[in-house]
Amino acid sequence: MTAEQSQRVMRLLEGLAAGERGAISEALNLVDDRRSEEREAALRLLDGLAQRADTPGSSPHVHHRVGITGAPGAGKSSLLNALVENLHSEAASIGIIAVDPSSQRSGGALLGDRMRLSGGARESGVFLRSMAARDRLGGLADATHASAAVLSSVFDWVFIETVGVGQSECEVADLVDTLVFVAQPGAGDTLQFMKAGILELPDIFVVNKADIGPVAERTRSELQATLGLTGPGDGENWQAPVLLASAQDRQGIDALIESIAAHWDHRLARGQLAERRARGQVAFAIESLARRYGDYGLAQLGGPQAIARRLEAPREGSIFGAVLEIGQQIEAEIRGA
């Protein structure tokens, strides 16, 4: 990394510590930059953020990471907007990553769905970042994990809204502390979601559009019955609640926020928050290395499983610094081959 890049990283770290919106935007652009010459600077920035970050529960200042997922049309954006408005009234600072479908021509995000966030997202203290999913099946953009790390260093709440639902949605479950599934009344998707294994992932279920009446209640009952067969949401005595809410009428929003806080406390009491984030970091590291060096590169150090075991072992420094170190070792092995 050049001296100029080092100075840039230090400037960004200082700007993020001060909560400067210009520094937030520049940092997000850096971690989303695919050019190889910017990769080391991005990892150095993330390493610096990780080294100064609090472990969940080690500080009275809480940083929630919440995923919002569900089928298209369920009202994810409208519900998120209602959440933002309620939290903002409590003076919480909020960052949002909205992962959009990609334009087939440019590869950029199609921003139409984000217009529904305009009410709350324009408020002071709310930062919205729209990202293109590109070709990712899991509904997450390549830089979503890195972007979440940037926003978590600044904001009290970080929300990640995904494109939709698919079998690869477990990716977002490892990235956030709490995963909220938004269901649409009468959609008839419950059985399909159960077959896909998706109902095992969320920590909280919300039937949106409760204002339409009995059909919402019926969908809630169907979900509750289905969850009675699949068991607790995380397998550790947390029974995922099924809530009714209406983004339009602002009903059930406070109850949803309380459930998110209750889930946080439950995981914190059992040491599961740090464990979940660590699992997501290892997944990010393997993916980042595979994207850069491919199967051949990872094979130089024994393959993905061997690298994962190395990353899971106790170490000094952050996962992002480990990615840099392992990447340098892979390059050395390739040059010596």
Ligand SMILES: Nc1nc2c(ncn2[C@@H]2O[C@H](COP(=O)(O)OP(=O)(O)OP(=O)(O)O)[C@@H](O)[C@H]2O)c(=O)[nH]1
Second form
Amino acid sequence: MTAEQSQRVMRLLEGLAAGERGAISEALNLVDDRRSEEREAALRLLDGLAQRADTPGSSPHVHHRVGITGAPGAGKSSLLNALVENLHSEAASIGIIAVDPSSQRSGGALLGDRMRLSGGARESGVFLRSMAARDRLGGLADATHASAAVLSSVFDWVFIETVGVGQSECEVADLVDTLVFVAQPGAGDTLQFMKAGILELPDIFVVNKADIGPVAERTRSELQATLGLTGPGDGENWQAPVLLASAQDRQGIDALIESIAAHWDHRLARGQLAERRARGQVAFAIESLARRYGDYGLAQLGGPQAIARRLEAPREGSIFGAVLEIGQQIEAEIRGA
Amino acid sequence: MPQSPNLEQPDRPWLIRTYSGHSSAEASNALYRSNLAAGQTGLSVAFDLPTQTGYDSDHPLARGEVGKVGVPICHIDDMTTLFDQIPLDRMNTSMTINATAAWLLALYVAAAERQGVAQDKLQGTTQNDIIKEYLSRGTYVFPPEASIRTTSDIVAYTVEAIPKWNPINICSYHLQEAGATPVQEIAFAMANAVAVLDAVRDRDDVPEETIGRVFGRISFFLNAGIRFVEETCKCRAMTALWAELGRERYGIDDERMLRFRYGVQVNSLGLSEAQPENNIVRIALEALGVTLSRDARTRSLQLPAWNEALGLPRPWDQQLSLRTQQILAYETDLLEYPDLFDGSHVVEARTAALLDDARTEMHKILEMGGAVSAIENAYMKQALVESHTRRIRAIERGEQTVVGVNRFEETADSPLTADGDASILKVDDSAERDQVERLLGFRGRRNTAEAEAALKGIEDALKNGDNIVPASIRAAHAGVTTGEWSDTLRRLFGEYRAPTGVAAARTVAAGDDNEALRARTEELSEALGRRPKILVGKPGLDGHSNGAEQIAVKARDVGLEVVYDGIRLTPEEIVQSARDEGVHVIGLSILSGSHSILVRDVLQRLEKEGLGNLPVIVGGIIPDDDAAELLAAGVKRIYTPKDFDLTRIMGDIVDIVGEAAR
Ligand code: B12
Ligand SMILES: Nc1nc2c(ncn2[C@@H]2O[C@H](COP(=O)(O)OP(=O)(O)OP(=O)(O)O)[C@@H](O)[C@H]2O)c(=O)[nH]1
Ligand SMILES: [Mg+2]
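The form predicted together with this ligand, contrasted with the form predicted alone above:
And the full complex, kicking off with our chain again.
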């Protein structure tokens, strides 16, 4: 990394510490940058942020990451809007990452058109970055993980809306503290949910569009019954609730917020937050190394399993520093070979 | 006079109007009186954008827009001035007003009462069609359900109290201006009418037997494009479908009630900036399309002016359009004949085909829950964006000829445009200052307690589910202002942002012109380290979204990442979004004439945010003089309607981003 880049990283770290929006934006651009030199700077920045970060619950800052997932058109964006409206009136600090699909043919993407934040929410400083999924199919973009890290260094609440694909849940589950699944009434053959194998992951289910009538209520009871069969959410007694809401009529929004907060408290009380984040980070690290160096690159250090074990072992410094270091080793091996 | 071979009674001429209004109530009043003196037989009021979107002239969002594209009406004194010396019992006034229609109707009634004219003597039209505002016109304020309620309030009120009033003009006009095909124009308009009629029918205060009369009061506002034979068939198809709906859905059998009544403004979307004099011919031919068939002849006609794509028309330009109508109505033998197409297999076949397709499409919408659902789920909007993409692509590739634009482009110097920007009307900036001053004076003079009580009356009516019109008329007399009335509704109904329809728009795959550009975008992505990202922004109250939508879709199709959040954002919101989203370039689209103020505002805010290097490009109706100033102020490039080649524009954008990165 050049001296100039070190300075830039320092400057961004300071800017982020001060919550400067220009710095947030620039940091997000940096972690999205694929050029080698920039990538190193990005990892240094993330490493710096991680060093500085409070462990969850250690400070009045919350830094709660919430994933919003669910079928296309279920109302993820609308619900998120409603959540943000209610939260911002309580002066919470909020950052949002919204991932949209890219056109397979052109690689381009049309973003926006979904976060219809009211003037009030925008004015009060809600930060919104939309991202294109590019060639990823899992509902997130390459830079989502790193971007979430940037945003949660600044904001109390970080929301991540995934592309509305069928099976985005696994990826986003690795990334967030609380995963909210938005279900579409009726579309609901719960069977489909089961088949998709997604019932284990979400921490909260919410059947949206309650305003359209009894079908929403029915979907809810079906979902509840099915969940009863598969057992409680994450094995440690958090029973994933099934809520009913209407983004359109602003019904059930506060209950959803309460539930999200309760889930956080639950995890916090059991010391599960750090562990879950760590797990997600390893997955992210392996993936980002694989994307950059491929199977061949990973094989230089014994393959993904070996690298994962190494990343899971206690270490000094952050995962981002470790990724940087491993990357350098892979490069050295390849060069040596 | 030559002897007419026609045995029948000649038809009466349609109402001849010109859509106009600007600067102030006083200036517009003078214009109306001179138009009437010139033989115009009805009035058609254009309001400015703040009035249409429910802001007083001194609201921050009104800055730069007051009196620009229409007349500002803030209160009863403005309305009284607008119709000074125009006896309202003898006038037929059409008001293009929608989200705030109940309020402007109330002001009109109050102004009439001050002239000593009772409301049941009034004749005219409130456009009052909110559905097409979400789809095309853009001056909506409240969410669909709430708007349908005020819409149906007006219908239920006038059908009893102002029996000769047309409470609503269901508009397919604006759909064609947003790219609709004839089938879409028919189907969407009919689905729209059903939404309104159902809402009125389901009201407790509308007795069942009234629905026939309600049906009979509903009128339409159609477009007429250059394919004028097909347009004739379209009008005939609508006539048939409307009667069919009345019979089948609403059980009406009185033929008089089933008659399809419509007014027309001919197409403006196809009027060109290049060789603008050609528009004179286009306009005349389009007028033929809706007057030829006697059985489906328009009841009133408005023609745009030859300089439509350059800017606002001057009185002389409007006079030429007026004369065009008069020649058609009074000089030709058109009105002397019965329907020219009676027995024409050709016209019947085309009409039947349109009718079939439109009926199918209409039922599709009704099945998805009707027009309101098809607004909320963006079905109709997306369909319009897609149709418009096809239209633009056909012009770009020369498959659809536009004389002077993509064919026969060579031209001698035109004397009509020799004076540059003098060939359009420019509204003086002092109009806004004066209007604000008058407004402040009015607020100072009025009885505040009375105005507040009247506002409370509106709030109560809303909460109790009472009709909002009577309370609004009381408020008009009590000196309530347009902004106050609207704010009361905003508080209770909330505000709405309609779907833009671009995100899911499927664009035609066949023969891709974008390949070469995509390769360049890929290269640029490599150099930038990430994909180039553009923000397409629509600052101000301007609702012209076509250009922004088409630019956004095209940018996506050449491989850019595009942020587009729809119409009516403030410069502050746009700059904030550009920064948060980390875009490489900002493209602003402004057609309402307020570009100078808004673009400068964006540039200044960018500078303040430390984003002074972010390239800004601008598109829309930007007269040459203003363009020069904006370029000098730092805008990188300016595009106007003559730059119809979107592929070339995209090439420029890739260059601009590339240069800025260097
Ligand atoms: C279609 C149209 C409408 C439609 C709009 C539908 C829609 N959703 O967009 C309807 C019927 C709703 C409409 C309504 C009104 N209209 Co109108 N309308 C037009 C018209 C005929 C064409 C505009 C258009 O869509 N062209 C097609 C698109 C693709 O072209 P474009 O936007 O110009 O974009 C091209 C370039 O300019 C450029 N570009 C544009 N934006 C951008 C952005 C970027 C980033 C880039 C790179 C390039 C770029 O690239 C495009 C490709 O060629 C023009 C006159 C004309 N012929 O130009 C009047 C016109 C713009 N309207 C006008 C007026 C006054 C109105 C009203 C305000 C009237 C009133 N008083 O109520 C209303 C209200 C609208 C509102 N809410 O703001 C005036 C504006 C006068 C002025 N500037 O001084 C015009 C000029 C007509 C006139 N001469 O009076 N209108
Ligand atoms: N009736 C009703 N409609 C809703 C509600 N919430 C959202 N919608 C509608 O559902 C559609 C999809 O809403 P979005 O919020 O864009 O859904 P999404 O899940 O974010 O969609 P994608 O991001 O495209 O997958 C829109 O037409 C909304 O108007 C609700 O509570 N009730
Ligand atoms: Mg969404």
